[in-house]
Structures are given as C-alpha cells and as structure tokens.
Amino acid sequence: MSRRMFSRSLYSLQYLSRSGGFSPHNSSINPNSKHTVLAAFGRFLHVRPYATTPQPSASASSLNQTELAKFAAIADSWWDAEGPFKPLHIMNPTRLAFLRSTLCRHFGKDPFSARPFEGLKFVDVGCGGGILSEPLARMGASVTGIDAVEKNIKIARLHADLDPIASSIEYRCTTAENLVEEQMKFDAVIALEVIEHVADPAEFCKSLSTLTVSNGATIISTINRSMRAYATAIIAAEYILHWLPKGTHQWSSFLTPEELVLILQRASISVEEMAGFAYNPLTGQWSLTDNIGVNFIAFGIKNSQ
C-alpha cells in the first residue's frame, strides 16, 4: 500500500466525509495492493503474547465479562446524544463516510445512490444500541446486528421499531463465534470500536473472517496503543473531559495498526485501506486523516479460498 495510493484514497474519503457521504472522487484500489500491505508494515510487525499462546477452539468465546458489565451498566444511554456515547454519535457520520466509500468501491455500487447497499448482507458485530446498524439499513443493506449484552439488544429493537426501515434489522443477543457455528455468511462484517474490548483479538478476528464470504469485506476500527492515545482517549476523554465513564478503555488492550494488519493477515484478511480519525475541538467534529496515531479504521478483503 503505497503512500501515494493511501493519500489518494484518503482524499476521496475526506471529501466524502465533508459532503455528507457522497464523493466525485471514486479512486480505484491497486489490485496488487493487498500483496504490498505486509511489505509496507513489515519492519514494524511483531508478535504479541496472545499470538503465540494456545488458541481456544472455534466454539470458544472471545468475550470479556468485565467489559460486558461496563456496557450493560450504561445501555440505557445509547440513544442519548449527550450521554456516555456522545463521542460515537459525533463520529458516526465520518465512520459511515468511510464505509460508504470503501464498500461501494469494492462491490461496484454507486456511492451517489440513496441506497447503495441494496442486495448486500452486513453484520454489525458489537452493535450496541444500533447507532451504526440503523443508517446501514437505510442505505439499503440487509443488516444483522449482534451484541453479547442483552440490554443493548432490547434498546436497539425498541429504537428500530420507531422507523419502518430500521425495523427490518435482525437484532440478536449472540456472539460472532455463535454465528460461525450456525455457518452464517455476510458480504461485509463490520466491528467498530469492539476489538479493544474482547478477551482474544486474534480469535475474534478469525471468527470475523469465517463470517465473511470469499472476496467479501471486513472492517474494523479501534484505538492505537500509543502514548498519544493514552493521553487523549483515556486521560483526556475519561478523566478530564468526562466524555466517557472512567475505566471504559484499558491502554494495554489497544492494538497498534501493525499488529491489527498481522492478526487479520493470519485470519486470511488482506488490509487494503486504513485511515485515522481526528477530532477538531473548535468545530466539535471528526474527520478522516492519514494520521493513525489514535483512532483508526481498517478495510480488508477476505482472501479467495
């Protein structure tokens, strides 16, 4: 993934974000880029402890019970735009811009269409109260939203019932591992701000890969394990600005972009695009950037079997 190609894709995404989801710049991905991702990151790749320890069986769960308890405690606040999930509500348009651009390009869909995802099956893993599932459904996707916290699913269903389109979403209190056992398959598997809360990121990514059809898309967003992320996503966001409840994030659970690329590559997912999210305190808005020092998102393709 060359710097020039990354910058060109990012420029398209930045325009898309500013214009509310539509971009005249539909740059194509170099078909050979998936073979250059590891080369681009190669000198940074290293193995974390969980990558060398024995892995649980396919039916085992990557759930972290402590993390589940945290989110169960604030589940009622999912649709409170000024509550604990305010950062996600503000970030959502930028996340959706990235999804629209990358997924439309990959599946040959028209990004100018009001329902570009018509005919595609998506799963929103760790859907919470449905703040991502609902707009995906409005863009035409057949959406399954899953979450291990039953209270989150109840909130998501109640809110979806207020909208005839969103009411088509299939919400289930289950895990990615359980869907694997059911042999479910999706065109796109999406897990945003989830992987930093699971017990075993490598096993989790294997499940996401298994759920993705051959040549389908897997998209993950998370927080970089950097000192800058510790200062902004934990110290500032949780203890100074009080955007998030204290203890929401554990710095040791974050992944670096290089680690995520390697984990996904081992799960047969080739990362083709990556972008960062930057918050502007003057405008109160998020935007896409090539700086992946804190929040970042990765778009990968499931290798053909």
Given for the second form:
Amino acid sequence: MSRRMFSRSLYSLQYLSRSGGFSPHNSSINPNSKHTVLAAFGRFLHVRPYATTPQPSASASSLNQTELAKFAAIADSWWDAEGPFKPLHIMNPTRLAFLRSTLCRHFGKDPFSARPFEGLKFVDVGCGGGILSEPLARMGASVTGIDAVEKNIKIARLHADLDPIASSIEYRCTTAENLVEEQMKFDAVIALEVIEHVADPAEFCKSLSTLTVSNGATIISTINRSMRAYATAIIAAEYILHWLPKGTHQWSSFLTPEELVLILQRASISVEEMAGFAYNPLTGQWSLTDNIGVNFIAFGIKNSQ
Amino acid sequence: MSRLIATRRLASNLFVPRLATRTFCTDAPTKLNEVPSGSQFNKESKEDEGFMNDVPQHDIAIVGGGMVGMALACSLASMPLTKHLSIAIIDSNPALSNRPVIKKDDPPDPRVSTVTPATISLFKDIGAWEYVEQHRHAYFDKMQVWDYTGFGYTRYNARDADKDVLGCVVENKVLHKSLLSSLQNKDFNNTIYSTRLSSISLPTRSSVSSAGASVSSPSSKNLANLAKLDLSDGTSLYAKLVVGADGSKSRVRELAGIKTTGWNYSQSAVICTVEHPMENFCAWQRFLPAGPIALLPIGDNFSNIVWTMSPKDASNHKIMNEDDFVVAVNHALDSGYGPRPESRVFGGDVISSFFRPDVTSSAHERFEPPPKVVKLASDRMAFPLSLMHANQYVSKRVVLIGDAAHTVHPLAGQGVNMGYGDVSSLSNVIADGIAVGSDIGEVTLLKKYESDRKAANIAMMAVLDGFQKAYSVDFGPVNILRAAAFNGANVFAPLKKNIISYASGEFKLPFLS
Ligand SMILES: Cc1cc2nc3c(=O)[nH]c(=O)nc-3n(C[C@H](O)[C@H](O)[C@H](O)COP(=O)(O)OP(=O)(O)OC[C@H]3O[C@@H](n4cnc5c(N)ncnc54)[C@H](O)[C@@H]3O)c2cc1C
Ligand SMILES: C[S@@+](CC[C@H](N)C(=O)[O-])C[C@H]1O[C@@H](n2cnc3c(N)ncnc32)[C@H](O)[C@@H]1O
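Mind giving me the form predicted in complex with its partner chain, seeing as the form predicted on its own was just shown?
Full assembly next; the chain just shown is listed first.
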C-alpha cells in the first residue's frame, strides 16, 4: 500500500527536478513579489541549526532549544497578519478547509453546520499564538492549545480573551510528551508546521498517537524535505544522514511524505488522506492540490487496539 | 491506497459551503423584534460584571435597512452557515417596523429599479422574489435605443442573450417590502433598532503583545476587540462586523475614514410615472441633444420616465403644468427634435452579409415608435447626476455595500443591481469565513469581498461614465458616428450579446474576459 504512495511522490519529485527548480519559492522570478516573503519565511522557520546543537538530555524530550528560541524572539508578532507569520495566516483558510472536510467526514458531522466540531476534544500541539486554535474553537471544538514556548502561550491567551468563544480555549505551556504522562486523550490531535522543529519526529509521533483516542484522528502538516534537498547541498547530506541509525539526532530534519507515513504507521496511525498546498503568487492565496512536493498535510486514524 | 488517489477529488470539493446553495425555512415563526432589547446579548459571552450587561452584542450590525441592507440580512438568514448569526439592523425608517401595506392599485411610485436577471436570481435564492411577484412589476424582453437625428436605432432582444427577459422593473418600495416580508418569515435572530448611527469606536490595534497584559478584566477585553456603535437615541451596541449600507452619504464610511472619488455632471434627471393607453413590454431610450430620455415599463398601463437635462431645464420641467409636461414628454420621446429612423444609412444589410452566421433576428426588426403618453401619474422629482466610488470597501470590522460604496446616476438603472452584487459576494465571503472558523471582522477575510466587487463595480462605473460622456453632449454631425455605433451594435450580434450580458449583471465585457 505505502509503496504506491512512494512512487506517486517520487513522480512529483521527478516532476519538480525536470521543471528545473522550485518555482514556488524561487525568489529570482520577481524579487518584489510574495515569493520573497515566503522564501524568507521558509528560511527563517525551517532552516535547521546544523551547527552542533546541544540536545536536551537523555529523556525523550521533543524540545529543540535553538528552534524554540527563534519562536520566542518573534512571539509578539503572531497576530500581525503582515508580519513574519503571514504565510501561516494566509494558509490558514486552506488548511482549515482540509480539516473541516476530513474531520466532518470521519466523525460524521454535518458539513453545513457553522459549528460542526461541537462535542469533540482537540489538542493543537505547537499552537504558537493560537492562529489555528481559535478557528477550531469557533467551529465548535473544545480546544486545548499547547506550546513549548511560554511567551507564545501568553500571547495566545491574551488574544483569545478578545473573543468570547476563543476564550474557552485551554492554553498550556507544555509538551505532547507531558500530556502523555498526564494520560490525556483527544478525539483529534493536530500538529501543523511543528514536526520539522522537534528533536525526534518519530518519538514525537508516538506521543501524538498516544494522545489520540482509538479511532480518533491525527493530523500533521510540514514542509517536504525534497524542496530543500534540491535547494542546497547541505540537505543532500542530510538526505544521506537520514539513513543513519535512529538516535543519532541528525534524523531530525524535514520529512518526506513517505517518511512521515512510515513513522506514523510505526506509531499505530494509518494515513488516510494526504494533500499538498500550492501557493498562487497572483492571487496571494493557497489552495489544496495533490502535489505534495512542497508543503503537505497528512490525515491519519489511530488504529483501534 | 485508494484514499490517496482520492485526494484530488477531496481537494476540489473542499469548499463545500460554496457549493451549498441556500436553503429556506418558510414555516418558522416571525422573529423580527421591533424593540431593541438587552436580551439579544450574546449568550456565548462570559457573565460580565455590572453595567456591561446592558449593552447588546451582535455578530453583525447592518447600518441602513434600505434595499441593499435588508437584502444582506435576508441573504444571511438564508444560508446554512450564516443563519445562526445575530444581526442588528439600524435604521430610523418607519417602514422597517410599521410594515406598511402596499396596495396593488396605488399609482406606481416614481422610484423604480430595473433589476437584472442576476438580481432576480438573488431574490429567488433569498425567498423574496415571490413577494415581488405579488405586487406590480414588469418584465421586459425588448429594448429599443435610438437617436433624435433619425440616423440610427438598435433593438435588443432577450433572445440575443439566450434569456427569457432582459430585466424587470420594480418599484423600490416593492423591493424593500418584499425583503422585509421574506425576513419576517425566517427563523433568524435579528433586531431592528429604530434609530440612527451617530458614532463608532473601532479597536485600535490588531496585534497583541505580551506587554499590556492583565490590565483589563476578561470581559472588557472581550469587548475591546469589537466595534462599539453609539446610536442617536443614546443607546449603544457591540458588533464583530459593521456593515455600512447607509447610502451615498454613508456615516459609516465617514467614521471609518474611508475617502471617496467622485464627480458631478452638470446635468440632472427628472423622474416620474406616466400612463399610456396600452401595456408596455419594452424599455425605450432616445438620445436627445441634452441627454437621454428613457421610458421603462412598470406594469399595467404605466411606465417610468428618467429624463436627463440641464439643471435649469429640470427645475422647469418639475414645476410646469401637467398637460404641458405630457406634451413635452411626447415631444422628447417621439414627435420632436428629428425624424424617426426609417432606413439604415450605413447599409446594415451589406455588413450583416459578412457576418451572417452571427446576425440575430432582431437586427432585422423594424423600428417601432414608443407608446404615446396620455397622463402624468406621480410627482415629478429632479436630482443631480453624479458618480461616487469609495477608495476602499473594507477596513478592520467595517465593510461598505451598496450606495455607501458606489453611487451611480440612474441612467442605466444599475445602481441597486451593483448593490445586490455586493450582497451576494459579501454573504458568500462571510459564509466561507465561518466555514473555516474565521473572525468575520478580519480585514484579510473582508478583502476577498473587496477584490471580488471592486473590479466589477469600477468597470460598470467606467461604462456608465463613458456612456454619459458619449451621449450627454450634442456634437452635431458627430451624432452620425453615434448613429453608426447603434447600427453597428444592431448587426454585430456577439458584441450585442456582450452588452446585454454586461447590463444584465454577468459582467463579461470583452476587454475583461
Ligand atoms: C431619486 C433617485 C432615483 C433613483 N433611481 C434609480 C433607478 O431608476 N434605478 C436604480 O437602479 N437605481 C436608482 N437609484 C439608485 C438606487 O436608489 C440606489 O442604488 C439604492 O437605493 C441603494 O440602496 P442602498 O440600500 O445602498 O441605499 P439607500 O436606499 O440610500 O438606503 C440607505 C438607508 O440607510 C439609512 N441610513 C442612512 N444613514 C443612516 C444612519 N446614520 N444611521 C442609520 N441608518 C441610516 C437610510 O434611512 C436608508 O434607509 C436612484 C436613486 C435616487 C436618489
Ligand atoms: C511554525 S510554528 C506553528 C504554529 C501553529 N501550529 C500553526 O501552524 O499556526 C511552530 C510552533 O511549534 C512550537 N514548538 C516547537 N517545538 C515544540 C515542541 N517540541 N513541543 C511543543 N511545541 C513546540 C514552537 O514554539 C512554535 O510555536
């Protein structure tokens, strides 16, 4: 089953290489366009610290301090739709449409309801300033938002208090693995644009899986390594590094869709849907595509034990 | 595996709400409260301390319950994703609460609108067209436009654009009343505030920083991000989104600091209702040296006159005695200024032989004289012609629709149709926003409405302005060119199809498509 997924994705890789580069982020096309913003954002949010980052001590922590420091530094701008998180803001309606569609179908909810998620418990892992948590709450879910950065949680709380519905969100500065220890369970566990910042994606996925009720949903979005792989030679090295034995910590990098499907499978999550996001610089909008070559989102179901 | 393959299907079906067409509930009890009450207070909000309780909170405050504002309320009440919204309608117009009865045999009001097929389908979607049909209204399927020099004429026929009708003429009060009736029949949470807006306080900052935390109580913070509207009766209310549907002198626009671009023409229009011996199914427009005169059917033996002239002539025509006015109207429509067009000076047949496959039958239709007016049937009104366009339609928690965003002269009868285009677009944008949990007052969401409508409205205004310039001045011999244009329009069916489509609200000018 997953073999066909691979080949399909390989197809998109070939397609990308044939087209001679990655136009969506190729800032040489028009230096003044939104491309530049995105590319800059991509660099900022996704470039990994290749310098030897001291790893958090032996315990199975998902924290990557260098990454977290970056987010702390710009926490004030989470809700500035024109600020560094602009790409997340403009991508938001598209990924929420994906969540609405997949979750309504999975949980048998009315897609014409204004609050289809009423009665469902969601956790937004790595919620940042709450850009995703708030719409989910407006769509009726009871939402817990967690983030490893205290400052993010503070901003999220402040902003949610501006809206009576959003103020029902429970924000906590903690990690997925801590919630596991507390034996928390959720109908849907959502971690968008987070896995590329954690120390050990496989362990992280295991935590997400443990937080998901049996037959519940786990949704992950991230950026495909393929893009960086073609963009810089350093990533090519990392591509090789990912064959290194688990635990070298160099594994923590952008994942390809195949890798994500695999590590989720090992964590008892079967991926049922996958979609790509495409940015149209003319309209300034994102839309869903079946090209998972750059940004992609995976919807999985926790196997019933 | 098949799931992955299914992604393409998934992706293309994702915007479910857009595909979802409106549903109606007609059996619901009337929920049109006439008195504002604190009980509308948003139940979702946390219990608040003290006086805050008295200030009602709504999702949307529509300022101006005119033809456009009421249509927005109806439209929101008709869509599954928006019908739960709590709406405030602010307007001191007594018609909103008194429910005046319109008698069918009252003489028609001179304020009428030519509604396009696009507007008719909006009214059908929101359950208001059935009420229009219970009152006087006049569909027309033909239009004849000609020139006083006698050189040219053109006839438009609904068939040219594969339509049954070109439009329908309805009194403004009938449109308004139909929207009210439709709204009363919906199970929809709306409150009418019979007063006027005096000021708005808008949230100042959109971003939140960690500094400045914990100063205010949770409840007042809830409100700090909303728009606060102060009304002229001394009461206030809060809303997530303020819709300025308050007409061309919009107070909302002024308070939001939105500038306008506009210009006046040194011309006025005289409008009134007239009677003729037989029912009329054609819209007539004749170009005179000082501007066009139009005769629009409005049902029974009545038609509406829109007559453009200099401001001085307009005030004369407004006060002259009725018999003289009727003579002047017939002179302007048919007997005066110049001969009726008889033959095609520019050899239409020669041209049409080149374009035979595209020629429509109306190209061969004969010129017809307009009906003879026998009686004035209403007051006469005169008003100056002008165009005005708001430089922006949106700012944080504020959006403009209808005449508040754009005011056009009534020559093409497009004024209110543009407003109804705004209504369709804005209600879809709000529904799409709700589908994905957006804050409906966010500029990023509202910008979608602006980009959707601004281009269409500006194009329409450019057309009307061009029309105005081309036909308002008497160029003497240049009239021949104008006549040629008419003849041209008559034989080049594809072009004409575009003109009709454009004028009937489909917005497909050749240079835009
Ligand atoms: C004399 C005349 C003739 C026209 N003829 C035609 C025609 O033949 N065809 C055509 O298509 N269009 C015509 N128009 C234009 C058409 O009437 C407008 O496009 C249409 O009425 C716009 O509707 P609206 O709801 O946006 O604004 P309006 O109809 O102007 O409604 C605005 C509403 O807002 C309310 N309001 C204003 N200020 C406040 C405030 N501060 N607080 C609360 N409420 C407020 C008013 O009471 C009113 O009910 C004509 C206009 C005029 C003036
Ligand atoms: C790119 S942001 C994404 C924010 C949000 N999920 C969204 O998509 O809008 C990544 C967030 O993950 C948080 N984060 C990174 N590592 C984390 C970890 N191990 N546990 C919890 N949160 C983490 C960061 O603090 C940051 O707020």
